Amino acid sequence: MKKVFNFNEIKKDLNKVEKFLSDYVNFPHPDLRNSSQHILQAGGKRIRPAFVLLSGKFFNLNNTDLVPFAAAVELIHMATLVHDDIIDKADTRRGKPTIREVWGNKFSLHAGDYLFAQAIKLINPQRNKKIAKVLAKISVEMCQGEIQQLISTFDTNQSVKDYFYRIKRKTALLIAASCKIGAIATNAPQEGINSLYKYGYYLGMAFQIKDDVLDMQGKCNVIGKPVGSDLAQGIITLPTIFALQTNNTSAIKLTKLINGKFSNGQEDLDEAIAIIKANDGLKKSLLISKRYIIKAKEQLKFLPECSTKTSLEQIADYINEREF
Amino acid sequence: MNSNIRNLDLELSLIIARIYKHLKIKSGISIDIIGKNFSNNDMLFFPQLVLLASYGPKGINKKTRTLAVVSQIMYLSTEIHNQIPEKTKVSNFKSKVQLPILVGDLLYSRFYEILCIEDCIEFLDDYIEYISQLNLNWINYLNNEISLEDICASWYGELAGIVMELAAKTSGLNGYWLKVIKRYGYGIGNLFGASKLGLEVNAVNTYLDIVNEAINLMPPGELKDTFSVHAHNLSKNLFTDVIQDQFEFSVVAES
């Protein structure tokens, strides 16, 4: 059975975010409305809005409405997904045809830009300057991470540091920002904001490393994409970097397979994954992921005791154990 | 006059240096990695408009300089995104589609970040409205619902109008001048766009009329002369062979 995030504590608020988003993307332009509803209905884990809501629970004495902020974070994520699908030439996302598949690349490009603008609008930057600043900074970093990932495809000389540079920007910072936004919006003390930000950051790093491990060891029907699909696209992740750093002949073979862009197709890819596994690439990566989980949980010690704290601990554990 | 020109040149150089600083990424200059060459006209057009419009009592100040930087970055972002093809060869996909999408996104985000960091968030609403409308119009254009001239107006005309109005306002101008300068910006932006999009002479003449009309609405004086010279030089630069004979601004006629 698939394990899922335990967001029971904020289930009602997450439903409100869903409703808010559905109303918000009800744009007058029919194509924009239909395409936005299309991606919204495709679902998703809604991790980012959940972290805005959960972080906001610690210090929300004035009962600030966090729903618009949570929705804005998800909208930014949606905008990036629309562009990612063009970049990845993806035909389906979460089992549904992508926007580019239905409406075309150029339409998707403009729809993504439009969604990003609407997300900024939703933040109301003139009134919420601190939150606007956090999102602006993260948006820049995310793009830098994506560019770096694209530039470094099939590059076997990458270091662990290069990998961390990418995943920090690609994944960790938006989760960290989601936590920070929830805290800022509810006027949390600076120490609380910092702890929640670091929690989100460490969790995000662990999440991405686990994702990269699952890409190679998950079952196709569970992870929802072919095994080794990132590697097939030339994305060099931590397990591969560890295997490449091994001082033996199989590491040389792995370099050859990657440099040859898996010219023999699945056969080459399977061989590469076997080498990565044999050289403990997955095991070593999981150890790093676990260390990040521990660091994330350590940050929770600085936060007040409440049920939300337990939820955040459980989420960290879940990331460690998840299989998809 | 000469020292003013020198000062403007210096201002412009400093603004361009700031723009390039913001274009830097880990692997170099973002617009270079997509192999896109922007001409001098491309790189200077919007900063020049900001400096031109900053004619109020507060003159060129910290906020107008930031405005010049973000306007140019916004423009570059639209230029990169709006030229991504629907289909391309597999071998070109990275350079023609993937990287330009990400670099455009980066510049778009950078624009937003600069406004937040440099405490210029009051400019944001106008730009958000601009970018929303531009993308809506592109979608309408893809559906054959509007013309290339409409895109030109929405893309270049509107941006130049907004940029000049905001610069004029920030420099302390108000009321009548704001409207006239915005109108001038709209016309001159369209002229720039017409040259970029290769629009027909008729469209160019319409935009020239808008520019002329805006200049004619300016009371005689230094500002009017400055705008006239700017329009004359720019159109000469953009359309060397096309419409010079029809293009006579007041200051040229006077001289």
Given for the second form:
Amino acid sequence: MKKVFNFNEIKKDLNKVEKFLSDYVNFPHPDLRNSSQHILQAGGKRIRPAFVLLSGKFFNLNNTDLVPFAAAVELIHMATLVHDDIIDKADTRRGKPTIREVWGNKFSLHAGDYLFAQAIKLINPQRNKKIAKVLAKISVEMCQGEIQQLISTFDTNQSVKDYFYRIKRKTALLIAASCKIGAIATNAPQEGINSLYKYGYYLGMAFQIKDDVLDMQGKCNVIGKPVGSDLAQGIITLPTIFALQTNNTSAIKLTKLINGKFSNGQEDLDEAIAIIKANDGLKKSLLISKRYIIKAKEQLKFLPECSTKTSLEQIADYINEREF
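Any chance you could show the form predicted alone after that form predicted together with the partner chain?
Nothing else is written out below except the one chain.
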């Protein structure tokens, strides 16, 4: 049995978010409705809406309904997944066919845009200006991260700093924003908003690093995609960067494999992953992820003592333990 994130404290509210999303994506256009339901039913960890809900519990246990805000951040995440699958030419996600595989690239491009627009509509910017401003800023940063990843594929000269630039924008900022939104919506003090935002940012960095490790050591039937699929697309992640920096013969071989875009297919990809593992690329990456987890937990000391703080501590500890 797979271990999952401990969201027991907000299980009922997460179920409300799931029901809300299911109802909300019941769009009039049949293909938009069916494609949106398709990606929603594929499942997911729902960590972004969970952080909206958990952050909201710190300062107002009887808070304003956070469900629409939690649903909105998940819709934005869904939109990015649809676009990612087009760029990566992915056929499956979470073990199921992607929207691009079923409906094609052109339709998927507009379907992703549609989901994003629906998320902004759901926020109701006129009434929730602060929250809309947070999501607008994060959305711009996310696009910058994705563009940087796109133009840096198969570039073996990338640094750790370059990698952090990308994952901050691709992943960490939306998780940080999710925490911030829950705090803003419940009128948290500025210190609380700042601490929750930083917690989400550090946790998001750790989360993406662990994801990049799983890309090379996870099991296909567990992570829901072929092992090494990111590397096959030329996405140079932290484990690969560490292996390339070893300056030994195997690092030279790894550089050649990447520069050759794995011309021999799976054989070259398997050899590259073996080199990365042999040079402790995965172990070194997990150590960096652990440092971010420690930083995330340090932010919790500025927050009120309650069961929610314990939940956030447990979630942080689970980041590097997870298998998917």
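Numbering follows the first chain given and starts at 1. Computed from a prediction, not measured in an experiment: that's the story for all the values here. In this text, rigid core is short for the largest set of C-alphas that superpose within 1.5 Å between two forms.
- Once both forms are overlaid on the rigid core, the distance between the two CA positions of T153 between these two forms is under 2 angstroms.
- In the core-superposed comparison between these two forms, E191 has its Cα shifted by less than 2 Å.
- When the rigid core is held fixed, the Cα atom of T92 travels 2 angstroms or more between these two forms.
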